[in-house]
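To begin, one chain is listed below as structure tokens, in the form predicted alone.
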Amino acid sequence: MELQEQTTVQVDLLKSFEEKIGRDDAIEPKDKMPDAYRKHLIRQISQHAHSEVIGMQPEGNWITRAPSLRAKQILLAKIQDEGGHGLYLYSAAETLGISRTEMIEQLHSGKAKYSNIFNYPALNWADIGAIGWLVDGAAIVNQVSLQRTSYGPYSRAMVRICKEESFHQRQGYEIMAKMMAGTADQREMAQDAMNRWWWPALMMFGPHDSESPRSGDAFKWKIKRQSNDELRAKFIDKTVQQAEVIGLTIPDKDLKWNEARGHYDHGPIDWNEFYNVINGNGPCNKQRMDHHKRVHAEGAWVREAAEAYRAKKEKQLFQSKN
């Protein structure tokens, strides 16, 4: 009888959850939700948070080498934003019952992933432009869609993040535009960066819809509103036009406008490279993770001091009330 009652309660909770999803109501932390929904969100949001934090590394190396004081200030502000994005997202994931400590442990053990794009090197200043324009541009396309995701804390975090990512994209495009208006060497450097970052940027949207194993549940629960291929097409359509304005060539001989589809057709993506990088074999996988582990260990005293201060304040508050 007890098992039957538990089953009835679970069915009622699932029905209530599905009704909220059907009405497009936001799911909030205190709402009952299926374990599979919670786990999906933890995986996705923590991966997003890890990507923001790891993504600070390739740009951080260029702060001291930026070509002007203005460029340094802008790059510093951008990197600071990305650290903030990671904090928003870790906080959103924590509302689902996972601790930040556990998320970091999952990252360091390899159980959790981050975006494949951050395992490529930033070789010169043009790469910083390509990262801002292409990588953050791809992120914006995906994140604008996530503003309508079904989980309230994640959706609300995306609103602020998208505003700041728009600034990041403009920063990157400005760098590329200035280089394309410069010397022959600068134009060559910009085109080379474009050639190296274009295909990894397209991979950021994930595998084709037919090969994306988690998309079914994501659409059913309205975590995801647009498919990988739809988002990739949207990014290509707007980026091709931006490239034409400043004279950059898209490194895809098969790229052509498809009137029937209303989108550009593109050449085949090297998914072997994508999975190779995700599995830890990219140019900078080990470097990125070793750096994160080292800095995390070096910062342990800060976390311990903050915890000691919190405990002290709680004790003082308790004593004042008694």
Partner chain sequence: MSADTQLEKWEVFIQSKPGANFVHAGCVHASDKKMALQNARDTYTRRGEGTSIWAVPCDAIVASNPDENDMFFDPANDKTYRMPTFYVMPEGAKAI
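Please move on to the form predicted in complex with the partner chain, as the form predicted alone is already shown.
Just the single chain follows, nothing else.
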């Protein structure tokens, strides 16, 4: 094809794609889409999937130390959900033409990231409460917004995940409420967990809009519907009241209701810490990645055995037919 002709075809494809986006039609796997759209989604969905899976580690650490059988059953169910959510998202990413093997390789090589929040440790039981309430709470705000993302399989995975996540947040809040209704030591533990998780939870929404403008492809193509700061405000506005109800203090002396904006104003976020942790210097980055690599390698025999069993069955079937 002549170069000019080729360019015209590409311009037409982009135009019909953007018209579709304009009509709020979902984009489905077999639809034509710009390379940049596909790449953006693969990066975002695989990062989201990796976050669900890596997020199982800080909580998994507490299964054997849960304070009651009830708490243990709940925590197990929550962690199983996180694994399930990882699978929904890996499936959604696979529809874009990347394999699960490639995604895991990218995680292990550091090419693909996961949410920064999971590089912080869960030091005691109150942290399990804070993770469910604040970390899952922040994730829900983001995921509710992503239910309206333009890529069909991603949107459907988000709808399923949102249905399941609200139990996660409620179980976390219940733990915090129970501790706040307990002894002075328990209240102190709960407040300490709040102090340690509040700021990392706010960082989950990413840099301020001034650093990460709304005009990018993610907005143009409706992958993202709301900006980082809009989502962060939504999270703060609903969480402040929940903290008040159980007597927890938000560790931000600048937090103040702004009548004019209709939102809380908050103090400065320590972005140096954020970038420091992203760049590998958080308390648990190495531990999380080492654990994933080790378990993946140790589980290889299970996948090999499953393949060998299938091969044996197929051979038996073939012999019985001949």
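Numbering follows the first chain given and starts at 1. For the two forms, the rigid core is made up of the largest set of C-alpha atoms that agree within 1.5 Å on superposition. Because the structure is predicted, anything quoted here is derived from the model rather than measured.
- Here E18 does not count as shifted, since its C-alpha moves by less than 2 Å between the two forms after the core is aligned.
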